[in-house]
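Taking the form predicted on its own, here's one chain by itself in structure tokens.
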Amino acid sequence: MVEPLSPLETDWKPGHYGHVANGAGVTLSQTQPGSIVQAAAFAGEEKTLIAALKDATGLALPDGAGAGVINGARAAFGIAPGRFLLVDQAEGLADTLSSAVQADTGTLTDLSHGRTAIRVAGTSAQWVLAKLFAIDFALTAFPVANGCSTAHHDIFAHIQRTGETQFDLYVFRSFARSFWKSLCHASEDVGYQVK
């Protein structure tokens, strides 16, 4: 299989930038999950959808926007009431889910080729993200596995905390370069590494 070109291709420059005299405060990288799928329940079918998603993926999703779960190469979180974003490092999650979710339960949308996944990790990750989004990124307010849907100006993003000092962001592919430049600029004061 041919790897798809990254929308960040022309702006992707590995190295150290900003104020790195004391080391990089964050590491910025692009992850390339094989599958990104949105699942949305029809009214009254939320619990049925959650059960179907668990049967198909092993992910025991809590019911509610923001709540999430990570299990090995798979992760998921609520992006709105009855709506979830599921990510798998392997391809084919949309096909797996379409076999498990009944047509009268909800809808599935394969977003794999429409989103760019960016990871922000390091001791200053919360600080950098707080410059871009009006969200409390403290671990007590935004625990590991939880996520949210938000926007930086007109750039919509899904964010999931995937570690104590690590966040995975999913942005529209067409806005990825613009968002990347904003993210790099926001990281300059703490120093950042692109890898």
Contents of the next structure:
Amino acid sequence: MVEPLSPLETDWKPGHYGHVANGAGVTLSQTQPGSIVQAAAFAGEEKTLIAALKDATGLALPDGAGAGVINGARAAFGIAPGRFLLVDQAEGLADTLSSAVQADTGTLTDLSHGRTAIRVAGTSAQWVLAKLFAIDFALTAFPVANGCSTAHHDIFAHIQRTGETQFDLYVFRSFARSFWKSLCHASEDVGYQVK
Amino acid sequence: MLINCPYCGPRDLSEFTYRGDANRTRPADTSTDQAAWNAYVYERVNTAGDHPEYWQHSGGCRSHILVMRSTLTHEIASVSLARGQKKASARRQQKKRPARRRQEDRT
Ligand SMILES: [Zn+2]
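The form predicted together with the partner chain is what I want next, because the block you gave corresponds to the form predicted on its own; please supply it.
Next comes the full complex, and the chain you just saw is listed first.
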């Protein structure tokens, strides 16, 4: 496999920034998953696809729009009707799935090198993300493991809540550096640590 | 303006793209009926009130949706997935045909 290279490059500088007198409100990091795969069911094949994904990965996707599941190094969530994003810290998930999902069930797209995964964690994570996205990030409206598809000034983003105060963002690789800069600016008032 | 996407829930207008008036019916791709294409491309009913229209949640789940929006108040009466809408209206038209109904009576 080709080693995934972060597009953030020189703009990714570990350290403390902004108003950190009272500690950093958020920690920004990259989760660098080995695999990011989109699975899409053909009409009427949604249940079959969900079952095939479960057999292959152990990830049992619950019913419901945006519903998701986190299981150690793997995670998955709904991004559209009959469409799911699956993430694995290990490489090779696309190969595993392509032998598990039948051709008449749906399609798989390997996005491992096409998306950059950014983690926003900390007590002010909700506050920072609310500046960027018109989404209700309250725990009751956006429970742990759930995900959503949204956009920030036309930069598309898939967001999964991976903890009460932790969100994993998947953005287009080619826009990742510019998104990263806006995220850093949005985090200045609460102080942020790049890790 | 908020549009309540059937998949994503209420989202800001900036996440959506307008996809046109849903009052019109697109002729078959192979149609050479000039009047039908003229009606599809140029003729609009210009509704004052509830107006069916297609939108795409382009900055979200990317679903195409059918929205009933008032052109007077922007109030949205209903939103549903556009997928399957054509088949539903075709079925309704089929039921209206008397020949078909007689056939159903016999079976
Ligand atoms: Zn949507």
